[in-house]
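Take a look at this one chain, the form predicted alone, written out in structure tokens.
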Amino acid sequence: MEVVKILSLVVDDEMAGRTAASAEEIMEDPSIDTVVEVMGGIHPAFEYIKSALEHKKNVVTANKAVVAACYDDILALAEQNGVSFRCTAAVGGSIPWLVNIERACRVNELTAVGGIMNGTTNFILHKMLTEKAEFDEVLKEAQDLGYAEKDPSADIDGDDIRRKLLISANTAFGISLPEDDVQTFGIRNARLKDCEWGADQGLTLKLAGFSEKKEDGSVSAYVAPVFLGKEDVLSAIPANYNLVRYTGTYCGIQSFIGEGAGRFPTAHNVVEDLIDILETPETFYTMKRTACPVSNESVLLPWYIRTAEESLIPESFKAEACRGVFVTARVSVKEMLDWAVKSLEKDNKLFIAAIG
């Protein structure tokens, strides 16, 4: 492999003699057979990826936003032009996650995928509990360490996990989920008292994504805070680490843990993808992408609710007061997350979490 040309807003000495004046200069160079996109965002990243594929160049990306938003378009273009598209670094940073989903699907039918998919939020929740610190204080530390962006919304509101969960579920189940249908509630309103409430019950607060393929062919997919007991290995994942897992018909549950972000961990999987293309050209992890709606109605869980507006809680939740908060009966994920997102308009400090 040889790096021929680089298009970058920042130019350093290592790029001397290899900088490109425009993306077109790269796309129209017949000596370049593969393009790596690591700029982030949807536009103009998609336009660059589209152009590269149309010029019959392989593409490797670490950009989960563009893959989640343009999944069908990108895969169709790769297939039509007989080239490879890989995005292992987009989900799990250094973890060889998508490639192992690909491998497992050769023998198994995968029925569930998910886990802790964002190191920033895991760092925040872990630090809040272990150091008895408040959310804003730990968020600032995460930003100082480079774990969180200046605008941390994608992390703390769960959008980052939603995109990773969607790509994982699409790959594992051979489907194409609409991104907006993956219900999401983040930890922007999480406070130390929420973490401590869970600890008093023997539970640890995490933000995770969950997706499951049902027997009737429907798929549930959602991102939410959840209180987990010690019997669930997710509860023990520290600092900025991720743990992702799938369930297969023959392999059972398999889990993968590692750094979910960072300069070199992410670059590691970009290079791994390039080596895969050298060895096995014209590949994605799956070429199956059957349209599939999200169905979260059948996932029933008890929920923790902290709100200053008790009157907002529907009677159907059968919520009972518990040490200054409310614990519901089993309520579907769809009903709870629909209600929670809408209720934020009247109580912008509202916080919810699934229990167990």
The other form holds:
2 protein chains.
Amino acid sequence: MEVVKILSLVVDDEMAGRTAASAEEIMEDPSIDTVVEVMGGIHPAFEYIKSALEHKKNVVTANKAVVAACYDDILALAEQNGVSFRCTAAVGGSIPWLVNIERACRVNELTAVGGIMNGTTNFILHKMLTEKAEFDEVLKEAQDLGYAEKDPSADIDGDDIRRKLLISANTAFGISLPEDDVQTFGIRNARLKDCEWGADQGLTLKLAGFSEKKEDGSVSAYVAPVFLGKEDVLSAIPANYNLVRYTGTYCGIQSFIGEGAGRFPTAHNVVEDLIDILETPETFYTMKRTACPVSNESVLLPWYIRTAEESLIPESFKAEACRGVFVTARVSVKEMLDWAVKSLEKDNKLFIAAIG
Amino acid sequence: MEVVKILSLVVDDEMAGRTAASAEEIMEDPSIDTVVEVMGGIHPAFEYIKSALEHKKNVVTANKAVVAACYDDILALAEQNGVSFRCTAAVGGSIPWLVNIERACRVNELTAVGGIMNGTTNFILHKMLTEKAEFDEVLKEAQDLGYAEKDPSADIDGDDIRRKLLISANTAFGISLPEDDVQTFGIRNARLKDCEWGADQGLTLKLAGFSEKKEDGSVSAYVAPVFLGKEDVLSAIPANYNLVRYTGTYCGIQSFIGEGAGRFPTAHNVVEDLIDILETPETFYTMKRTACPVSNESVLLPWYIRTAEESLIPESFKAEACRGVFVTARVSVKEMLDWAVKSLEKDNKLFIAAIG
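I've shown you the form predicted alone. Could you give me the structure of the form predicted together with a further copy of the same chain?
The next block holds the full complex; its first chain is the one shown before.
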């Protein structure tokens, strides 16, 4: 493998003699057979990926936003042009996640994917509990350490996890979920008292994504805070680590733990993808992409609700006061997340979490 | 793929028309290109594997004993005959472990492998602590559930883990360790009071294997009980699950959790191996096998010692009485395990554990 041309806003000594003046220069260079896209964002990343595939160049990316938003288009383009597309670094950072889903699908039918898919929010929740620190304080620390962006919305509102969950479910189940339908509630409103409420009962607060394929073919997918007991290893994942897992017909539950981001951990998966393309041309995780709606109606869970506006809570939730907050009967993910997102307009400090 | 012939002591309806009268019948059938060996034990498994490789048939096995004992011979035979040898199911049961080591080695230098590699002993230690039950009672339960053999020695004395650790280290580091030099101490003498001593201090007793490659090229490898704090995810692995992990230069620590044994979980990895051979002929995890001694002298740890014979403990250990047992200063794995194995002759109830 040889790095022929680099298109970058910042140029350093290592790039000398290899910088490209434009994306076209790369697309039109016949000596380049593979393009690595690590610029992030949807535009112009998608246009560059599209152009590379149309020029019959393989594409490797670590950019989850563009894969989540343009999944169908990218797959169709890769297929039409007979080239490879891989994005292992886009989900789980350092973890060989999508490639193991791909392998497992050769033997198993996968029925569930999910886990802790964002190191920043796991770092925040872990630190809040272990150091009895408040959300704002720990978020600032995460920003100072470079774990969280200056605008942390994509992390703390769960958007980053939603994209990773969508890519995982699409790959594992051979489907194409509409991103907007993956219901999402983040930890922007999580406070130390929420963590402590759980800890008093042996439960740890985590932000996680879950997607399940039922026997009837319907697929649930959502991102939400969840209180987990010690019997779930997810509850033990520290700092900025991720735990992602799938369930298969024969392999059972397989879990993978590694750093969720970082320069070399992420870059190593980009290089793994490049080697996979060298070894197995025309490779993509799966070519199946049946359009599939999200069905969160049948996932029933008890929920934790913290609100100053008790009157907002529907009677159908059968919520009971419990140590300063409310705990509901089993309510569907669909109903609860619709209600919670809408209710933020009236109580902007509202916090909810599934009790797992 | 098609199953052509089956050699088995027990014949059932599914095998009808496909049973072989002898191993030779399989070896001499030119329509068979790959042999799966799942009989266990070293002899005659090794002779069958040897014969298959010499007949230029690929071999897939789930038999860790024969791989650990005959590693060099099997690799040389596979290489000479230009055929594949794979044994993913031999380590970690359901976990795609060796294949991920193989993939990681393409990009990283691996520097450590290990973890909880035996579901039976993890089940026993987990159950002792959570149910306040004594060793013998839980061992019997494990036997009744089919987790433990009638003669449980290979599990509870750590031999099973030693073999899996050896195969993992050989594959990850491209070396060949002498099996006898991998120092091993099991949990035959573990008692509820040992588990509780740890629990009182927030530590969980586990049986694990560890192998590390130092910068100078020396390799440590040992199996021992170890008390682990909550910050190590190993401490949270429940029941008959395994957690195996490697550390690489770029990927950092990658951990894999799954069931360590079981009919379908193990069989699925045999089928994965068969697909790998179909897709990539002449495949083995690594062809490197530099002979390498075990160096446990420089791994220094504090140790827990429970013995009724205080006089057995050397002064050099600087052991101090602590809540009914002894806790040493940092003593090398080499020195401690040599001493502990020898001291069992004088105190057959002696128990030791590293404090991790």
